[in-house]
Amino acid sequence: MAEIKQILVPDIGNYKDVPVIEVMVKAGDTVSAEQSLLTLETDKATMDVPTPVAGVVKEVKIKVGDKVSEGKLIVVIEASGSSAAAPASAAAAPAKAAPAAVTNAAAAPAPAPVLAAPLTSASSAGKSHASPSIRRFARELGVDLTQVKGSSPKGRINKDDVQNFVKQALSQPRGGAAGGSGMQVLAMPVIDFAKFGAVESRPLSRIKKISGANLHRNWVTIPHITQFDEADISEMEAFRKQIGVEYAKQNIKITPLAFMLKAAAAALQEFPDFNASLDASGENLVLKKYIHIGVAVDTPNGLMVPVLRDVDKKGLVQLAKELGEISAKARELKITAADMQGGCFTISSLGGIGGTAFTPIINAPEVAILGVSKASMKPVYQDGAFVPRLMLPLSLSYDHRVIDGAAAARFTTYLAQVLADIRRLAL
């Protein structure tokens, strides 16, 4: 038989007349044991007061703005099932702490007073509706529960809600002063540089403004790791120069980048997780059955990344020809939006300029990008002696949510093997 229970404010320390800032239930609501009834706010923290019994709320005795102390009547609950028999320790609340009994006209027995379950601190969660264990879980992840929408009955936040919030925050751009996880990002200070000396103001190009926002989003939202390696391209370079003379007559420039494209396509086929993207939920990997590779092109107005399609199905000469054509379009600002869409992987080559290594930023929604620096002659120990070899530095940045370090090392090792012996491209 159901039993009427009076739920009282539990021990809240030395606090008196603590303001009620949220009431989470109303008459007629069905509540489960440990579900939060209201939130109190002291000068140091906010605290949730959960119910020790499950049942149906018959009356709510407080409202937002009321001030309560230990023993104050909160709600009257018609307890259900096994929860109707409250623990003896909880039921034995001091008579002086209970207000006058709530009775009906038929002189029914007075509801048994029950101290509410121990309250939980919610200093970082504000008015959120969540159990103590979920609040603890959110604190461990650094999540502000006031920004999480609960999917359980009555808007209660569960573990999946917190996890999905984190995944969404990682996949979304972070603009403004606050990140998706509730972490505050300090605004850049406004500085009058002219007081230190002569200055000149020059606006960023439209391309740099657009690419800058995307680069910032990608750097902030993707956990970048960079794997560094070297490839021996001595034979590749000799062959490139040999056929370069022949195809120069056809106005086709055979560049090292054409070999990089073909080798990267082979590596993407060997390691399909690199030829993929996370879906919007962040819980599934979309594996692509095509291989389109973007190439970063340095233009007078900023960096552009046109995409070469079906790289795996084309030969070196055709790739070299298309690479020359699309790079020229980019530099002449004749490239279209369609020319820069659909990429699976990106190559950023600084080999013609210099440098020994760098950390390229992943071009979302791709999961990896290859940086290529300037090749140099190095002594390599072979067959008992040091011999001069042309070594090419490789820098592979990858999304650590999708790819681990071992997979990245295998990828660059395979790529280096293909570049070292280009006959592998025919296999």
Ligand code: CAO
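From a predicted model like this one, the values you see are computed outputs, not experimental measurements. Residue numbers count along the first chain shown, from 1. Rigid core: the largest C-alpha set superposing within 1.5 Å between the two forms. First, how it differs from the form predicted together with the named molecule.
- Once the rigid core is overlaid between these two forms, residue 11 counts among the residues whose Cα shifts by 2 Å or more.
- Once both forms are fitted on their rigid core, the CA atom of residue 36 lies 2 Å or more apart between these two forms.
- In the core-superposed comparison between these two forms, residue 164 has its Cα shifted by at least 2 Å.
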Given for the second form:
Amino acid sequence: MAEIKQILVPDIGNYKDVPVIEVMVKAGDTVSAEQSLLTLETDKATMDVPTPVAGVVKEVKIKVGDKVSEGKLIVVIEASGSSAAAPASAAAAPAKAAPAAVTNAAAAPAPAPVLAAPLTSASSAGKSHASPSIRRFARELGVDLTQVKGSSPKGRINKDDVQNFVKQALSQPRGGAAGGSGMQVLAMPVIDFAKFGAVESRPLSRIKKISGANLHRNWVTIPHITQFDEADISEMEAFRKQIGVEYAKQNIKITPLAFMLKAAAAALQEFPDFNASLDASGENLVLKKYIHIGVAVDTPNGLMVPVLRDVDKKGLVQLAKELGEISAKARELKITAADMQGGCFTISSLGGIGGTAFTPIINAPEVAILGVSKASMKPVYQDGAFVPRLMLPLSLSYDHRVIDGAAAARFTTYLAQVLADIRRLAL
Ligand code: CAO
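Please supply the corresponding structure for the form predicted together with the named molecule (the preceding block corresponds to the form predicted on its own).
The next block holds the full complex; its first chain is the one shown before.
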């Protein structure tokens, strides 16, 4: 004999008063076990509520827009014979539906990279008709169900529809740089600039072509964040000017960059994760026991990054001397590939030119780069009064896969402290 089952909202976690965004059945419909009855939507996820029993829908107790919590009666079903899988107690016994199938972009497994498609979002998931198992299947493949056309009655999406969608997506050309965003990168338009005025064409230098390809790869593959800070270098500058006069006689120019190198070496020792690289698997950090720092040098042919070795073991004057030699070598194109290898960290100084801040691109496989902009006099509030101080802007870009924001802020804070009081370098 047929049993009357009252289907209740199952355990939906801690959610209460969740809006019903879709009701998939009406009185008289025949349903099979596990078929979705309705969809709920929280601020984070959509959830399909399936029926635990097969049968005929006698009554639907809710409508779109109602708010429900666990235990709320949603549908009454006349269960058909053996399919009454729910605990068959007394007739009209309430049965909780099977756990809701959750579609949650944040909690779901990462989408399959081949598709580069987002998971169903909370807002879009409710618009597609599919059973929880199909939603789960689509989620595992990284398929956005709103993009899939359902071929079953009433446009419901079945497994074949999802599989065909994947096959089709795989046969499409892939938008490289968009990886993971689900968006295809538009091809650059070919424009005849001469239509708008006189032009001339000049090939990019060999260095620009090589560095451009590297910069592009680093920019699109490394999750960059840039931390900004300022260092009070008033005292450092006074000292630099003082010794600058002495060493000018030996033809050694002591620029602020020599101090940056020393301070960066100290910070790298203090924060070893910055003096590291990810290994090829991306699962291990290779911590380096040496401190070699690259310096971006602007040459007529493009940007070059020669590396100064063992910066932590060298004095300011030695570093200033080497900096002068290596940047001259770079500008004269006499630099070798070996001169540019083995760096752990890079400093890019635009301080001799101008600007207040910039976002340097990490020189992979390094995990951070320090941008230095032009120091300027600023009023700084100290001991109850504004005083003029020479402030140096720092811009630290770091690889967020390796370095957390807090660590980056500690790094720049430390760097600023050392530059503000270079006696700390002797500690
Ligand atoms: N604030 C204020 N003044 C600064 C400064 C700063 N942060 N840094 C340097 N200066 C001053 C120097 O003291 C020097 O002044 P004087 O001639 O009066 O003594 C002047 O600016 C020029 O310095 P410099 O450029 O000769 O020397 P440097 O050590 O600062 O830099 C080098 C050397 C090779 C890094 C630099 O010449 C260079 O090529 N910079 C460009 C790097 C670059 O292109 N980066 C961008 C990469 S991202 O695309």
